[in-house]
Structures are given as structure tokens and as C-alpha cells.
Amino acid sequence: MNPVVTISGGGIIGNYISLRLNQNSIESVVIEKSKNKISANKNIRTVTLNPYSKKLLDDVGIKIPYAKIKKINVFDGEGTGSIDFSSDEINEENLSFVVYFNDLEDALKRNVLKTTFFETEIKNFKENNNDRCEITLSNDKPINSIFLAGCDGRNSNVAKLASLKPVTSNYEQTAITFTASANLKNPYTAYQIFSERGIFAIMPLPSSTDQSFYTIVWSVDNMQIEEQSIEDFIKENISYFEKKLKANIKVNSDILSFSLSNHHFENYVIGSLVLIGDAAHSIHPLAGQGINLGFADADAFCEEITNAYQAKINIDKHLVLKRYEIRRKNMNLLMLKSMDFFVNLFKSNNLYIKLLRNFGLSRVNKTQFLKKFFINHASGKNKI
């Protein structure tokens, strides 16, 4: 087997890359360790797509239910500082779109089933004398590929095989997510509240009949849930956010939780191997940008591969991969550092820092240039 690109990991980003390359007549295969099955779990977890990520999906024919977000209201629950973002400020119809994680993953998986090897992992790989990558699977079958794309998450198997060491940091926080019904007054609006009870975000859910269903992503310091269950913590603290939002919120799903940390690699490329999406980097979910950074990575990678093949010249794969790395590494690191700054800023109980962040939010809210810069960056308009 001699595909142009072998993809380690059949998740959202890996399957998107495979679908897009195949549609451009560039052969790819996906190596996925899990079984071939469509998700049987309930729809609870969501992801937020910016307009550019949604366009990428539209362009490859992925159609799934989504909820539109036209406005985002962000405020400091402990003070008066606030900032509002609107799609009108950047001449867009929507700021972002909320989709169910399972819907997106399943839709992409269905489109690449024929080129996916399930219940299989990459056991090892090495460069050969013809400047190709010799890959051995866990079933001992060989693959001879030009590129090996690591899209297998933050604990990337291929990164470990290449002895790449990530730079990591633990936020000492837990993300809690569930769906709820709420009687919020403003349609197509998302809210984010920074408070001593955690970072609380509530966004509309995809629904064709009822606009009162929302997804909640709530990041809390681990020390706050050390001596009580997550369920009890929610019961004791959700009324605080109900008062802030002037709404009733009722949990109507199971509650999921996961520890929060970040990581990144100083090098995304070594030989034929390239790391993409969560395999290369992960950030705090407070701005919902993790999946969008992954799609931006995937877009840049596919562009570089496709442009090289359309030029119909000898492919310099090292130049192709280096161009991808240059385009994406610094942008991803900037976003990671920015999220860390905001997390640390709003975790602080220092009175002067609280005053400063209240002033800062209100100041930015009055400065159209800064607001437009932030919205354009989050929406994917600042494309490199």
C-alpha cells in the first residue's frame, strides 16, 4: 500500500483531512485504534465552530444540525466589567456555530469508511532510502507513504514513537459540561461569566423546534470540588449564575467532566511526520478555540499538500511540511499564551487585579478597533 498521506487517528481532524485530500485526488488512509461504530452515546458534548471552520466543512459536503450565535456577552461576575461581541461588528451573519461533537465526528467518519483501518495502530515507522516513510501497523501490515500525519490527540502515539517531548502545564481545573433548559431572553446569544465559582459559559444548542435548550461548559478550580461531588457543586452554585443571567437553569442531561491542561511541541515536523490539531497543541476551553485551531492546522496542511501536487513538479516534502509548520506554530502558541493570560487574570483574588480587569473589559468594549481585532481572530478571518 502506497498512499500519499497516512493519517494516525480517525477523529474529527484526521477524518476531515482524509476526506479533503481524497476529494482532491490525493490518496490517503486513516489508521484508527477504536472499533468501526457510530457513536451510541447521547448528545451532550458540543464544540463551537467559527465561520471559517464551518465553511471548511461546508466545502467538503458535511451537513449537520447547528445553533447560530450572533452575540456573545462576557462579564466579570465579581464586578461591573463587561464586553459584548456582535457579528454585525465584523459584517458577518454569525459569530459562531454550536454543534454536537458526536454529530460532527460521525458525519466525517461515514465519509472515509472505505479508507479507514479500524482496530489498528502504528507500531513503528522509519525513513527509507527513497525518502518515503515505511510504516508498520500493529497487525504487522506495511504501508509505504510520503507523509505521516499525526492526528491522534494530545497523547499522540506517533509523537511518542518519534521521541518528541511536549511542553505541558496543568491548570489545576476541571471542565464540567452538560445540557440544560433555560429561559434566557436573547436568542442566538452566548454568555460567559468569570467568577470565583469558575468560568461559566452557556450557549444555544442545535434544535429545530425549541430554542430553550443550551450547552454549559463550566471550568472550576480543583480545590472547589475536592470535598464534594461535582453534582453537589453544581446544585450549590448554579443559582449564582441564574441570578447573574436573570434566568432559571435546569440540568437535563448526564454531567461530563475532564481535567484541564495544555501542551505544545516545539517542533511539529520531524522527517515525514507532521503533528496536527490536538496532537500538536491543546489549550484551555474558555474561548472554545481548540477545535478551530485544529481546523486551521488541517486547512494549512491540506493547502500545502494540494498546492504541491497541483504544481506537477517533484515534491519536496520537507519544504511542504516546513511551510505548514511556519504558518501554524506561532499562531497556535500565541493563542495558547493568550488563553493562559486570561485564565490567570480571572483566577486572581488580588483586589488591584480585579479592578484592572473590570476596567480593561469595559475599556475594550468601548474601543471598536480592539473589539474588531479580537472578533476577527476568533472567527478565523486572520488566516495565514
Ligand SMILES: Cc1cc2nc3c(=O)[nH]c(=O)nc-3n(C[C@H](O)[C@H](O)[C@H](O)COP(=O)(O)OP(=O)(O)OC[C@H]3O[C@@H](n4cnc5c(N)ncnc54)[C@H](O)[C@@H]3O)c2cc1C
Second form
Amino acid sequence: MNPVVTISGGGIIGNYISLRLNQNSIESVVIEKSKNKISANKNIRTVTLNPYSKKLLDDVGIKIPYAKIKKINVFDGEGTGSIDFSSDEINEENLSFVVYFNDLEDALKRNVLKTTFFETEIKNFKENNNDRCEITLSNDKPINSIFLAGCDGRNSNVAKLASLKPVTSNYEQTAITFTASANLKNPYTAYQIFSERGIFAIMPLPSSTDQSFYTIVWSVDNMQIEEQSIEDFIKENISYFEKKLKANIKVNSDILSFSLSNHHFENYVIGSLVLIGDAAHSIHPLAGQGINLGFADADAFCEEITNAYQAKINIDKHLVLKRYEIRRKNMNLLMLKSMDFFVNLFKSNNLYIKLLRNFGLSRVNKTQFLKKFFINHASGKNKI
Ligand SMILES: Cc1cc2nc3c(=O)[nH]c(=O)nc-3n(C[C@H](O)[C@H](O)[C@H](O)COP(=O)(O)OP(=O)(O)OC[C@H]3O[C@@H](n4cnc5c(N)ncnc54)[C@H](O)[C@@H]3O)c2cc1C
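Show the same protein again, this time as the form predicted in complex with the named molecule rather than the form predicted alone.
Now the full complex is given, and it begins with the chain already shown.
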């Protein structure tokens, strides 16, 4: 087998890349370690797509239900600072779109089934004299490929095989996520509250009929759930957010939880190997940007490969990969550092920092240029 690109990891990002390359007649295969099954889990976990990621999916023909967000209201639960973002400010119809994680993963998977090898992983790989990458799979089958794309998530197998060492830090926090019914007044609006009881985000859920269902992503310090169950923590603390939002919130799903850490690599590229999406970097979910950074990576990677192939000249694959790395690494690092800044700012109980963040949020809200900078960044409009 001699595909142009071998992709380790058939998650959202790996499958999107495979679908887009195949549509451009660039052969790719996906190596996925899990079984071939459409998600058995109920739809609980969601991801928020920015308009640019949504457009990328539209362009490859992926259609799934989504909920529109036109306004985001962020406020400090302990103080008076607040900031509003509206789609009008960036001349877009919507700020973002909430989709079920499983819907998106399954829709992409269905489109690349024929070129995916399930229950398989890459055992080893090495460069050969013809500037190609010789890959051996766990079933000992060989693949000879030009590029090897690592899309295998935050504990990337291929990064480990290449002995790449990530820079990591642990937030000592857990993200709790579930769905709920709520009687919030404003349609198409997401709310985010920073407080000592955690960072609480509530966003509309995709539904054709009912506007009263929401997804909640709530990041809490691990200390707060050490001595009680997550269920008890929610029961004890949700009334605080109900008061802040002047609404009743009723949990109506199982509760999922994920421990939170971030990581990134100093280099995304070594030889034929290139890291993309969560394999290259992972961030705190507070701004719902993880998958959007992955889509921006995937877009830059596909664009560089497609441009090189369409030019029909000898391909300098190292140049192609280096261009991808230059386009994406610093943008991703900027987002990662910004998220760290916000997590630490709102963790602090220091009185001066509390005053500063109240002042800061309100100030940014009044400063159009700063607001535009934040929104454009989050919406995917700031693209290299
Ligand atoms: C609670 C929570 C909420 C979030 N909310 C948002 C949000 O609102 N918006 C947003 O943008 N992001 C969000 N994220 C982040 C987002 O989910 C991730 O950024 C995204 O799933 C990464 O996609 P990926 O395809 O790069 O990696 P993954 O989803 O990790 O996929 C990796 C794939 O590789 C496979 N794999 C792993 N190891 C191997 C191996 N050895 N060989 C072969 N295959 C392998 C896995 O089975 C999987 O299919 C959230 C994350 C959390 C934890």
C-alpha cells in the first residue's frame, strides 16, 4: 500500500483530513485503534464550532444538527465585571454552533469507512532512502507513505514512537459535562460564569423542536470534588448559578467528567511525521476552542499538501510540512497561553486581582478594538 498520507487516529480531525484529501484525489488511509462502531453512547458531550470550522465541514458535505449561538454573555460571579459578544460585531450571522460530539464523529467516520483500518495501530516507522516513510502496523502489514499525520489525540502514539517530548501542565481541574433543561430567557445565547465554584458555561443544544435544552460544561478545582461525589457537588452548587442566571436548571442526562491538562510540542514536524489537532496541542475547554484549533491545523495541512500536488512540480515534502508548522504553531501557542492566563486570573482570591479582573472585563467590553480582537480570534477569522 502506497498512500500519499497515512493518518494515525480516526477521530474528528484525522477523519476530516482523510475525507478532504480523498475529495482532492490525494490518497490517504486512516489507522484507528478502536473498533468500527457508530457511537453507542447517548448524545451528551458537545463541541462548539466557530463559523470557520462549520464552513470547512459544509465544504466537504458534512451535515449534522446544530444549535446557533448569536450572543455570549461572560461575567464574574463574584464581582461586577462582564463582557458581551455578539455576532453583529463581526458581521456574521452566528458566533458559533453547538453540535453533539458523537454526531460529528460518526458523520465523518461514515465518509471514510472504506479507507480506515480499525483495531490497528502503528508499531513503528522509519524514513527510507527514497524520502518515503516505511510504516509497520500492529498486524505487521507494511505501508509506504510520503507523509505520516499524527492525529491520535493528546497521548499521540506516533509522537511517542518519534521520541518527541511534550511540554505539559496540569490545571488540577476536572471538566464536568451534562445536558439540562432550563428556562433561560434569551434565545441563541450562551452564558459563562467565572466563580469560586468553577467556570460554568451553559449553551443551547441542537434540537429542531425545543429551545429549552442546554449543554453545560463546568470546570471545577479537583480539591472541590475530592471529598464528595461529582453528583453531590452539582446538587450543592447548581443553585448558585440558577440565581446568577435567574433560571431553573434541571440535569437530564448522565454526567461525564474529564481531567484537564494542557500540552504542546516545540516542533510539530520531524522527517515525514507531522502532528495535528490534539496530538500537537491540547487546551482548557473554557473558550471551547480545542476542536477549532484542530480544524484550523487540518485546513492549513490540507491546503499545503493540495497546493503542492496541484502545482505538479517535484514536491519538497519538508518545505510543505515546515510551511504548515509556521502557519499553525504560534497561533496555537497564543491561544494556549491566553487560556492559561484566564484560568489563573479567575482562580485567584487576591483582592487586587479580583478588582483588576472586574475592571478588565468591563474595560474590554467598552473597548471595541480589543473586543473585535477576541471575537475574531475565537471565530476563526484571524487566519494566516
Ligand atoms: C469536557 C470537554 C469539552 C470540550 N468542549 C469543546 C468545545 O466546546 N469546543 C472545542 O472546540 N473543543 C472542545 N473540547 C476539545 C475537543 O474535544 C478536542 O480538541 C477534540 O476532540 C480533538 O480531536 P482530535 O481528533 O484531534 O483528537 P481525539 O478526539 O483525541 O481523537 C484521537 C483519535 O485517535 C485514536 N487513537 C488514539 N491512540 C491511537 C493509536 N495508538 N493508534 C491509532 N489511533 C489512536 C482515538 O481512538 C481517537 O479516535 C472539549 C474537551 C473536553 C474534555
